[in-house]
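As C-alpha cells, one chain now follows by itself in the form predicted alone.
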Amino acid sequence: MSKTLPKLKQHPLQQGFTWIAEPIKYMETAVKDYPDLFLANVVGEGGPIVFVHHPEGVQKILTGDGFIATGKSHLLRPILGNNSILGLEGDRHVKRRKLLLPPFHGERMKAYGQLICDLTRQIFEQFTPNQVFTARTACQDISMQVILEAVYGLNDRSQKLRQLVSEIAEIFQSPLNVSLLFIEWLQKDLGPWSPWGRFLRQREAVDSAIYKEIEVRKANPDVSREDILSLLISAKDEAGNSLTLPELRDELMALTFAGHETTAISMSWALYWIHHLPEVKRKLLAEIATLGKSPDPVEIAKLPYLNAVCKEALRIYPVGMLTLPRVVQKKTEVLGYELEPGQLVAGCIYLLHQREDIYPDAKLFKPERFLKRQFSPYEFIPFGGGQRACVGQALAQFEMKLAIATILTNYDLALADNKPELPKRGGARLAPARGVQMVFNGKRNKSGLLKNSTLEQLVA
C-alpha cells in the first residue's frame, strides 16, 4: 500500500520566503523529518514540487518512463528564454543535445586545454603582491574568457558581451532581487531605475550584441571556424531548416550565462577549501609536481587527487540545488509514495550530497572519499543526470582542474581572514557568500615543490 506524500507543516508563504532567502536552512530543516523526499510548496519552481534526495528515488525520476523533463518552469527563463536546450522538451531537446555535445568532447575539448592555462595566467599576472582580491570574480574572468573563445571566438564584440552578461548576473546577487525571478507579479517595468526595469534594459543590450554577432558571422561565413556559434549557424535539421534567430539567441545566452557562472562558482569553492585546509594544498602541490615542468594539460586533468578535490568541492556545496524538474506522466510510486499525473518532481542535489549513509562526515571536506569509492550517477549528480545532464559538464570539470592546477603551481595565495565561507543563494545557484576573499602573495618558487611523492603517500 502506498504511503501518503509527506508535506511540510509550514505555511506556503513561510516556505517560499525561507526557500528564497535561506535555501540551506529550508532544506536542512525539512530533511530532519523527511530523510528521503517531501512535498515543497514553494514559489518559483512551477508549483508544488517533490524534492527527492534518495539515490533510488533520484534514479527513478531521472530515468523512469513515467516522467518527462520540463524546462518551462526553469527559474532562469526570463534571462535564457524558452528556446535553449534548458527549455526544450521531447524530440526537440534530443536533437539539440546531439548538436551541442560534440564541441564539449574529444579533440575539440582537448584543444581548449592550453587556452585555459594561458587565460588563467593572464588573469593572475595582473595581481600585485599583497593585493586582496575576490576569488569568485577572478574565476568569473577566467571562465567567461573560456566561454567567449569556445562559443564565439574572441573579438571586440564578444568582449562587450562579457561586460553586459556580467552586469545582468550582478543584478541577481541580492536576496531582494532574487525574489524577482521567483515571483512573477514582481516582474514589473517601473522604469530604468527599478530592478526589473534595469534588468529588461540590460537584457535588451545583451540581445542586441548577440544578434549583431550572428549578423556579422552570417555575412562572413568561414568554414574553418570551430566555435560553437559557427556550428549552430551552419547546422540544419533533417528537413534542411536552420535555427531561427530566437533559437540561436537563447542557446548562446544559456551557454554564456549559465556556463561561465556555474564553473566560476565551483572554482572559487575549490580555492577556498584548498587554502582553508593546508594539508589538501600540500597534497595537491606534491601530486602536480610529479608531472615535472610544463606538463601536458590533458595529463594534469587525469591526476587522481586533483580530480578528487574538484569533485568534493562540487559535492559539499553543489552550485545547482535541484535537477531540472520532471512531470509525472502516469500514476506511479517513488520510494513507496504515490505520485499523481501532473505532479512536479526534482532531485534535490544538495540533500543527496549531504546524506551520511553515502558520504560519512558529509559536512567535512574530505577529497579522499572519491579515491576510495566510485559513486553512482544517482549518488553524485552536481551536473544533473539522465538525458538532461549538463552538456558542458566535461568542459566545466576540465576547466576547473586546469585552472586550479595553474593557480596553485604558479602563484602563492592565502585566505584574507579566518572567517568561514558559507553558501548563499545567488539566483538559482549556491555561491560563496563573501566570494572567497584572498590575498595574492606573489609568484611561487617552483623549485620548492616536492617532486617524488607517490599517490599512496599523498592520501595516507
Ligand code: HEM
Given for the second form:
Amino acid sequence: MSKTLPKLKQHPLQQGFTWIAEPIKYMETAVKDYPDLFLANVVGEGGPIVFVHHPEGVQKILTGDGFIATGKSHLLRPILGNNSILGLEGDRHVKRRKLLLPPFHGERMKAYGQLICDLTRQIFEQFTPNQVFTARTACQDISMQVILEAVYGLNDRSQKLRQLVSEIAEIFQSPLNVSLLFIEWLQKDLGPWSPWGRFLRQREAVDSAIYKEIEVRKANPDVSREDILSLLISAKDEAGNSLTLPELRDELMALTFAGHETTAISMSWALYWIHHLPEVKRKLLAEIATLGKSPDPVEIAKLPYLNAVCKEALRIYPVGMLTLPRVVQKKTEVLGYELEPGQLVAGCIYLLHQREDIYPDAKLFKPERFLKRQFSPYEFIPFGGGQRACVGQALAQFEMKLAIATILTNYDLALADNKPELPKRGGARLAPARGVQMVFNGKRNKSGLLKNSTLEQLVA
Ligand code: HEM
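Target state, the form predicted together with ligand HEM; input state, the form predicted alone:
Below: every chain and molecule of the assembly, starting with the one above.
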C-alpha cells in the first residue's frame, strides 16, 4: 500500500517567506524529517510542489513516462516571455530543443575555446597589483561575452545589449526585488522609480535592442554566419513557417539569461574554493603545468583534477536549487508515495547533493570524490536531466575549466579576507553572498608552476 505524501507543517505563508529569504534553512530543516521527498507549499513555484531528493525518485520524475516537463510555472516568465524553450511543452518543446542543442556541442562549441581563454586574459589584464575585485563580477564579464558571441556573434549592437541585460539582472539581486518575481500581485508599475516600473522600462529597452538586431539581420542575410540568432532566423518547421518575432525575442532572452549568470556564479564558487583550500590550488597548478607552456583548450578541458574541482563546486552549492518542474500525468508512485495527476514535482538538486549516503562529508569541498567514484546521472544533477536537461551544460563546463585554468596559470590571486563565503538566494539562483572578494597580487611567473605530478599524487 502506498503512503500519504509527507507535508511540511508550517503555514504556507511562513514556508513561502523562508523559501524566498532563507532557502538553505528551509530545505535543511525539512530534510531532517523527510530525508527523501516532501510536499512544499511555497509561492512562486506554480503551487504546492513535491521536492524529491532521493536518486531513485529523481530518476523517476526526470525520465519516467508518467511525468511531463511543464513550461507553465516558470519564475522568470516576466523576463523571458512565454515563447522560449523554457515556456514550451510537448512537441513544440522537443522541436525547439533539437534546434538549439547542436550549437552548444561538439565542434561548434570547441570553436569558443580560444575565445574563452582570450576573454579571460583581457578581463584580468585590466587589474592592477593589490586591487580588490569581486570574482562574480569578473566571471560575469567573461560568461556574458561568451554567450553574446554564441548567440549573436559579437558586434557593437550586442555590446549595447550586454549593458541592458546586465542592468535587468542587477534589479533582481536584492531579496526585496526577488519577491516581486515570486508574488504576482506585487508586479505593479508604480512609475519609473518603483522596482517593477524600473524593470518594465528596462525590459522595453532590451526588447527594442533585440528587435533592432533581428531587423538588421533579416535585411542583410549572411549564410556564413554561425551564431544562434542566424540559425533561428533561417529555421523553418515542416510547414515552412519561420519563428515569429516574439518567439525569436523570447529565445534570445532565455539563452542570454540562462547562459551567463549560472556559469559566472559557478566559476566564482570554484575560484573561492580553490583559494580557500591551498592544497586544492597546489594540485590544480601542478596538473595544469603538465600541459606545458601554451596548452590547447581541448587538452585543458580533459584534465581530471580540474574536472573534479569544477564538479565539486557544482555539487556543494548548485546554482539551481531545483530542477524545472514536472507535472504528474497519471496516478503514479514515487518512492512508495502515491502522486495524483496534476501534482507538480521537482528534483531538489541541493538536498540530493548534500546526501551523506552518496557524498560522505557532504559539507566539505573534496574534489577527490569525483576521481574515486563515478556518480550516476541521478546522483549528480547540477544541470537537471531527462527532457529538460540543461541545453548549455557542455558549454558551461568547458567555459568554467578554460577560464579557471587561464586565471590560475597567468595570475596570482588570493581571497581578500578570511570570512567564509556563504550561499544566498540571488533571483532564482543560489549565489555566494559576498560575490567572492579577491585580491589581484599580480601576474604569475610561469616557470614557478609545479611540474611532473602524476594523477596518483594529485588524488593522494
Ligand atoms: C553552470 C552553468 C549552468 C547551470 C548550473 C545550469 C543549470 C540548469 C538547470 C538545473 C536546468 C533545468 C534542468 C531540468 O529541469 O532538468 C537548466 C535548463 C536550461 N539551461 Fe542551463 N545551466 C547552466 C548553464 C547554461 C548555459 C550556458 C545555457 C545556454 C547556453 C543554458 C541554457 C539552459 C536552457 C535553455 C535550459 C532549459 C532547457 C529546456 O527547457 O529544455 N544553461 N540549466
